[in-house]
Partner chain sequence: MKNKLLVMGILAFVATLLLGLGPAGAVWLNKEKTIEMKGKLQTRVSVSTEDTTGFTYPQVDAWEVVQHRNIAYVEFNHQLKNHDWSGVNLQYHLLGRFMYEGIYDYGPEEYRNLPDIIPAETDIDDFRKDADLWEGYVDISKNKLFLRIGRQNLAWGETDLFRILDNINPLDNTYGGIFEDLDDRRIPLDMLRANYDFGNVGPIYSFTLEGYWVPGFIEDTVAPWPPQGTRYSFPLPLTSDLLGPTFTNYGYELVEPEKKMEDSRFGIRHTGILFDNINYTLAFMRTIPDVPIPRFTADFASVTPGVPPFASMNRELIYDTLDIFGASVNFYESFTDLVFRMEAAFFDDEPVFIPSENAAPIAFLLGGPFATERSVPKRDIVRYMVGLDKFQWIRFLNPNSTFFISLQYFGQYMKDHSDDIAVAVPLPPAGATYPKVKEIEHTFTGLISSPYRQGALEPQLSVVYDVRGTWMFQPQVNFKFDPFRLMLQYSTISGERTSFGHFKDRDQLTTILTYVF
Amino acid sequence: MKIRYFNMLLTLFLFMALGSASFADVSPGDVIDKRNWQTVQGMVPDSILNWVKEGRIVLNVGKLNYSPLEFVKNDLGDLYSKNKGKYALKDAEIVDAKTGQIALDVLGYPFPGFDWKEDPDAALKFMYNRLYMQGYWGNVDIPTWQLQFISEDKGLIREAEASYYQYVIDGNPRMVGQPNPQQLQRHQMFKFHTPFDIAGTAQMSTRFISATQQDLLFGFLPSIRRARRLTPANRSDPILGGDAVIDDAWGYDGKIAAFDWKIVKEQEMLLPYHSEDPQLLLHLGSGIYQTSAKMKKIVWGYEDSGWSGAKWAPLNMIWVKRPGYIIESKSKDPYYNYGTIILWIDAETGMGMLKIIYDRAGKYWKTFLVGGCDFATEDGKKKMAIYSLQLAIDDRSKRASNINGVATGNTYTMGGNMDPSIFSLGGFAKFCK
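For the sequence shown above, give one chain's structure in the form predicted alone.
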């Protein structure tokens, strides 16, 4: 009887455990709020789970009507897998597997098909794949984007408008075989145009392929009409005193070799996506593509008078079950403002990222959301996995900064030609004046 009683209790326990596990799952159409927040426990970071519990945000669970992985494969073509065995890592640098020399003109995924459980360099390889996938887009031109400062309870406080340019050298198909004596990876520049009190404020950075060579970073202040060199640690300083830093762009835009990386685990997770369907991609000819200014608009909490949660909350994004990696990183620079960073990344695209930021004392500080967004031409011949929303939420100050780049009203052009002279110190100062 004792054995039978024990077996009955064991069966009941297993039944309850299985029932609890199935209850913890979510399905498209579910709305996750403070009444049922337990259903996403473990599928989102604790910071987002707390927002849901407190009624600051609601997660609308959706399903993508396409495969993001197919968009990556379509964009990269045979370069999605062609490089297998061609490259290796040496001191956090990509080198030719045969010669051991630093690799130049890397295109597509440099490290396809690795096993993260067996490979001690898996996190580095994953981040380099992500970097070179973006580099394959070529030069980037965003003539207009907005930086919005949003208070959690008061709504939109201030908005600044800027332009952004990226000149890609290593990883850009148009640059293969071109002289690159300094072994540069890319140039970047952004300049604010409004409001009047900051118009002309700009920053320019140059990144080298070498793991040991730090970024060159320059700032231009209209009040002194001079360009001044800044320390690379300035990439972790707030943009215009807001909540986002330069290295937050696209979830992570710092120098990969400047951080230590570790894949913590692989798991199913809920990640933010722009829409169930791809957005329209325009082909301008000669390999140049542009996002449409008429893409789906994200509705913010401050725009809905009936919304009682955080004013910075995106209300009409969908949260999709995706395979993902949780990756831990920390800067090697003792002056870097962030401590440990935890990334929740879509395993197939490297996008759809959640970034959990701790201070140098190890206390939770901020969460950065990057909404996955995929684009396709009308004929379906060209597909690209990009992103849309970029939102930094500071839970200490109860405010957020929205980098409104790939969004309704703005265009994002990839693959075009660009004058490299504006990325010299003289060209930068002339451009800003």
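Residue numbers count along the first chain shown, from 1. Bear in mind that the values here come from a model prediction, so they are computed numbers and not experimental data. Here, rigid core means the biggest group of C-alpha atoms that superpose within 1.5 Å across both forms. What changes on going to the form predicted in complex with the partner chain:
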Contents of the next structure:
Amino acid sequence: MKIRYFNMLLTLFLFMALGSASFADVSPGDVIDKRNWQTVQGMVPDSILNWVKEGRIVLNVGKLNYSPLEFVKNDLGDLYSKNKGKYALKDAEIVDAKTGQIALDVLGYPFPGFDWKEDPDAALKFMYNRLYMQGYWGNVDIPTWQLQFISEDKGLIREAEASYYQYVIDGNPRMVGQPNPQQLQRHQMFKFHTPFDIAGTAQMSTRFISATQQDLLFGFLPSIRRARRLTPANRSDPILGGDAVIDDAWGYDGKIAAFDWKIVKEQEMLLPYHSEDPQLLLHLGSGIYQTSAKMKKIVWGYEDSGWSGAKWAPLNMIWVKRPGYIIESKSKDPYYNYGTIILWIDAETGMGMLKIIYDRAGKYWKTFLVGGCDFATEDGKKKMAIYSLQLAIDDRSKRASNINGVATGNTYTMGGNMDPSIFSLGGFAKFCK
Amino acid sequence: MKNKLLVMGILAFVATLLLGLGPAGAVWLNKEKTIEMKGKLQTRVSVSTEDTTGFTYPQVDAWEVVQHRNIAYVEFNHQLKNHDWSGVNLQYHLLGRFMYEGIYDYGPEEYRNLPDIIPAETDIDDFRKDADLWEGYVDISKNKLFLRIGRQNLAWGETDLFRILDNINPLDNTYGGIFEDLDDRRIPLDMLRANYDFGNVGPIYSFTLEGYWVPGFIEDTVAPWPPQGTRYSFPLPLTSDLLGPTFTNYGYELVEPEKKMEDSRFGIRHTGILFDNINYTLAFMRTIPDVPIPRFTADFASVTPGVPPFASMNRELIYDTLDIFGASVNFYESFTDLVFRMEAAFFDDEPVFIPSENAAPIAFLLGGPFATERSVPKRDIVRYMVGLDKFQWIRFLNPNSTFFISLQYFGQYMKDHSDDIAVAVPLPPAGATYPKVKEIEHTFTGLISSPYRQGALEPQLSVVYDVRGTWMFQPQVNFKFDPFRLMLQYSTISGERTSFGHFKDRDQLTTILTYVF
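Alternate state requested, the form predicted in complex with the partner chain (shown: the form predicted alone):
Zooming out: every chain and molecule, the one shown earlier first.
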């Protein structure tokens, strides 16, 4: 009897030990630095663990005073789950489950409630859900955002400021039922304002729903004073020569079908979040929402003279235990400059993310942090799960690039009307010098 | 006194630079962030790397400073109406430019003593210093209509380095010529520009019409003619070089359009996209070419061999309007990952140079036929370009970023060609002959560049080859260390004296230091 009882206890102990993601555990309020890095082993990727070990960053473990999942559900309403069974995947494209034709006017999550262990397309579905949640926000208007280049030991060395506009056709509730004969997904435009030598540099792109049709891409270069046709294929080229590449924006800004995706694990993980409380979302009327420019400011390592770690480190973000997926991905483009990419991503929102990038030879190279940041109106009626931090750290060159979009001083307006004619050759001219 | 002002100016410039250390950025002049100010201060020094030869004046030795150009741009942009997607958008843009070229004051003696060489008509001050409202325009847009009214630059076409349809604004070739970036040479014009986006029209996506009008009664700016004695002038012989020391140097007269409506420049183009990939343009414009055509005139008193039969001779440099009809296309080809660009244009009745016609008096004195008729012959010319752009990984050279590679072939076909058509720059040492223009001409260009160190270092190499045996190489390196930019560039031309080969003795090393704010 005693031996049976002992065996049961041993079995239970072994099951708990082997079944858990790691032996580590942390609590809100814990500060993880080089003295106690072991406590987060297994909860963060090795690259971040090494940063902590080396004293380059410190993780402030926090707790969210709200539920991000509730924010996603509030944002999407019944479109969080309504589309179950409506769509399918064919050659990595979303098609109508009944007709097999390319699906148009997809609103909300196209693939709610998948089982990642059973469904080989689970990762693809997860990424499409993430994409269409962003599409549901509608058009995006960011009058100012900054691209910052930060040296690990010298701090901020260069900054450029730009504006960004996105006109969403597929997935935008305002566009449902509108004719879309070319099967466009979205238009995008950004234009740099400073510094003087790149002021006026602009880019306009059009994305098609079809997985095989390449983007239509034009760039305006002040040095030639005209719009120039650009190749859409070099999405692993750095933005302005920095550490983030074109596809790194928002965590991943390429065509979902351009990559192979696979969920390899589901586990609890520490993900960066902007704040324990949601930030203020302003309602501008008519279903248009704007992030407040007065949101909590991220303090960077280079802004704190007492900080001795990496100058690119965000000092006052919190790291929150979140349910997450570990997704392995790889580009189908044989010339893509990244090899395997491992995502540690928030399973509920798809927003907070750690993107671990290996080179083509399989060696670790960079980490891209996307910090979750959720917004709510003052009356709490509208909630949105977005992101703020977008930071690419090149561990070889010890430099980082920060895409400072949703941040103090900037506003991110979603859901407004936008003049589609600006995303034409004629309209592009309005933004050019 | 002048030196004191110069020293104070340099000290002020340096102080501004030192005070402005840190990442470059614009200055917002109001809390709503609707008025911004930004600009750049730049100093550019060029040193010749070879002795000048032939008819270049002045003759300078290698390793002499041949250019010290200082320039400041200050730009204001004001969004008058808050960003509004549905209503009228209104903003204005002002760009002031201040320029000072120092070699005429403290450069080599050859440049300081220019008045002895250059014709009296030339006011060297135009090339020594300048202050201008360089650009100033208002943008008005509502929905599909966009208007830009004021002093502005506008570029059409698909070409780099050489212009075919990109022939709207004149170029200032007086301070760098082909060695200088094309956009830095553009001279803004007072212009009314409008475009209208029709959206999708049948199979055409982004159907756009654009037009511009440079009112002749307001705007008569043409490309400035670099007088002899300035570094980048054409190597034209002094009359005494041709006819002996007893002939004094005769001046020239710029025959420019008058300020009248009939000399207006204008253009219209239609652009669109077919099959979601092929972007095409059809265009017509009336413009004024950058290089005026010469015509020598003389008052013939009598004809006696060996004795100048005329009391005076005048060289006219004539700027005249020219009509251009053209088309261009670009598309992306996914299998090769190439962007293809093509352009072709018909230049209607373009003035050409035939020595016995344009330079009749000179031709006569050098033993040619006697002719008192003044004429400028004209020909129809077709110019065309085929180009491709490629972003190519060359990882052993740069593992982080692609190389941008751009190749172009330019061709020119002259209808009704004859063997006496020439380039109006006589060949040394005698100056009695001119390089011929062929019925079909061919030029190739290539460019390669790639950014390193987060874009802080960018090397670039440009190559131009005229198949008649003329080469240009221009390697350069650009450095960025906010708020400064530094460019080091070497420009060299070798081969035959044709096309850009007339500047084959102007090889130079250039350093450009820029402060941006």
